[in-house]
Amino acid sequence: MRFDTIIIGAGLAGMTAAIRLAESGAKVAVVSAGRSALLFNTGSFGLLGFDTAHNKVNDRAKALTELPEDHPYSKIGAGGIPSLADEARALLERCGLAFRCSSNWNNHDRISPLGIFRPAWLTLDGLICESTLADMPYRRAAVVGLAGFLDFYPRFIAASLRKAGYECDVFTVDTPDLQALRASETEMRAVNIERTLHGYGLIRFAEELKKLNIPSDATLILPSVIDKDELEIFNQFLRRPFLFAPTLGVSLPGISIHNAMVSRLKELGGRIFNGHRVNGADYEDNRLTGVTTDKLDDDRLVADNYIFAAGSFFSHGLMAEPDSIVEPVLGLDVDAPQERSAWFTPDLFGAQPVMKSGVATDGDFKAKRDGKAITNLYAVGSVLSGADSVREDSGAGVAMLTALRVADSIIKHN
């Protein structure tokens, strides 16, 4: 089967990378191997929240210019950050999400499903941030834990909350439904509460929350389960203010931006081949000329262009072997440290060199194989050697800028 490009790889920067490049009208087609990172998504997209010393940025354009050369921000340029940014937030727009944005390009604050408040630059409508609670009528909250769910900490949040200056109670809800699932075989996860939560059963859920003792002036703060096609009957029983808090694992934040990217796609015309391991390339005059899957059997894949988005450890698309860090997939070179003793630092909370590990690249992010760049693959996303993504919380901004860098100059060459 042949296309234009193919991207190897389904959560953010591989989904950036394909969009923007259905919409210029190419043919794309999308392989993913399994479940998407963007899953775990919690409806925050992070730019660059913490500096190299580990403050938090508040001048983002000045702490651009500081990152080492290596940077994936570095090859992209500073001067060159703030369009594709812009340009990301739209193509999300596009995607049918609506975000608060940070203003006078610095960060806002989000809360995290452990209740630590966190630097930002997108944050879904509806989920609570400092913008979203400055909005609110009072400065008064009450997060609302449900029986038996273990992936939301209302005590946490609480504790963030009135540090920053908010009278804060908590409180703990149960209903007859979540009853039920608790004693079923599923587990008490976000995406199995909001099954629960659809008509009677959230009309239920409102009532059971309007008989609970919470001050009438106090702005309900909830774990994310309940689906956005229902927020509005929640709200007419409900009739009071309320904003969402992400929870661990799953999240609904993190399917809905998922589902909307993957439609978005298929609109435009894009194919995903789900659930297929690329297991083979072929190579001829150092260009890519073909991968097979474990599902197509002897049939290739064959495109002009080929975009490696596997990201990480997390995904599989970096391995780590008793000696070395390899890229699995492709056969790729790996910029990391050469000792496992230089890996890691003795501070636990530090900073520590392996997370910088990723595919080697030139400064267009044409992937490196025995040292030479490949003429029409590049690598976008986490599998990028050079960045820190947790430490920094940079991960989703360099995601999707390098996606939509490499989609432009393949648009721009062809």
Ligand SMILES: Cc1cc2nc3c(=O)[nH]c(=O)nc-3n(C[C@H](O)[C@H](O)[C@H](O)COP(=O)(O)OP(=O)(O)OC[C@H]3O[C@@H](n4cnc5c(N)ncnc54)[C@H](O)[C@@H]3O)c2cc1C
The other form holds:
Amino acid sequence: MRFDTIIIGAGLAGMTAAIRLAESGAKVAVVSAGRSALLFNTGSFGLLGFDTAHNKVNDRAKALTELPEDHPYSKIGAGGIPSLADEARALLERCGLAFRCSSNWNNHDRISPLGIFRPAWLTLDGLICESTLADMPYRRAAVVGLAGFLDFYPRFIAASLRKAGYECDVFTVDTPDLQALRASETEMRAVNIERTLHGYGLIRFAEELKKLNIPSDATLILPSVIDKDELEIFNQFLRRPFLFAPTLGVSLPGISIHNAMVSRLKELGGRIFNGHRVNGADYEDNRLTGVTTDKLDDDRLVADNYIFAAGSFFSHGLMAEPDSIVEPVLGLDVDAPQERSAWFTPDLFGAQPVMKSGVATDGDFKAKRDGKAITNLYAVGSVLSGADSVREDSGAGVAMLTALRVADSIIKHN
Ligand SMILES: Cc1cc2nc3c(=O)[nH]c(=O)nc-3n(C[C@H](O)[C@H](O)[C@H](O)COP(=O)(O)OP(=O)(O)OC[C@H]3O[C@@H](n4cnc5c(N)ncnc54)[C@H](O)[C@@H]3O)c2cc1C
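What would the structure be for the form predicted in complex with the ligand, given that what you showed me was the form predicted on its own?
Starting with the chain above, the whole complex follows.
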């Protein structure tokens, strides 16, 4: 099967590249082995939350210029980041997603599932963050937990809100539907609760909330467990302001971003090979000539260009062997500390060198193999070396901006 570009991986990086290319009229295919980090996304995207000294970034433009030269943002060039960030946001909006961000080009605060204020670039509308808190009619909130739901921490969130100067109380709600779900502990997950809080289940939930004696001037802070298509009904029955806070595990905001991007790609005519793991590749004179998957028998997938967006350790884009970090599918070079003893530092909360491991690329994100850049194979997103996305809070930004940079370059050269 032949395409203009084949993308390996359907996470934020792969989907961004695929949508951008499909919007330009290219025939694209995405090959996806399984679920991506996007399904666990909190609904907030980080671009660069912490600088090299691990201080919260207040001046993003300055912090970008201070990154080491092997960082993906340095390869893009600090000057190119703002326009790519705008392009990324516009792409998400074309997928039907609405975001809050700060009015200038800096970070805003959002709340994490553990109730900590962290810097973010974009936050899905409806989630608790600096600007949605500012929109609350009074500086008073009521955080409402669900009985037996362990992926949400109302007391931590309330403590952070109080520290930020809001009056805040904690409540717990229960309904017969939630009780039924709790019969099996493994069912008490955001996605299962969302299925329960539909139609009459949601109305019963709103009725129980009303019985809680929550002060009338408090905005409710609820876990993200209600489908956005149900919000109008919920609003009608509840008749008071509410916001959502993210949960741990597979999250509703993450699923909604994933679904919105998949729908957009399909609308544009893109093809997705779901559940296919790329398991081999052929090369000829520093060019990739085709890839195979575990489900296509002898049929190869062939394209002019290939984008490798297989993610980091979490998605098996990288693997840790006893003495080396490897990219297990395409045989690409990996930048990583040589000795295992150099992977980690004793300070548990300090920077861990292994986290910056990733596929080696040239300045245009062309992946290297045996020291040479493969002319039609690019690597994007968290599989790249040079960024420590957890420590920097840069995961979504690196994923989207490197994907757009590569897609734009493919479009320009075709
Ligand atoms: C659990 C978790 C939660 C996170 N939450 C946030 C957040 O809330 N906000 C934020 O800014 N950042 C978050 N991050 C950081 C995250 O890494 C980036 O935001 C970004 O989503 C990474 O996207 P990616 O496309 O590079 O990789 P991934 O999302 O890991 O996607 C890689 C994809 O490649 C596929 N794949 C792998 N190997 C193959 C193969 N051989 N063949 C075919 N397909 C393959 C995988 O199945 C997967 O679909 C989180 C990371 C993790 C691990």
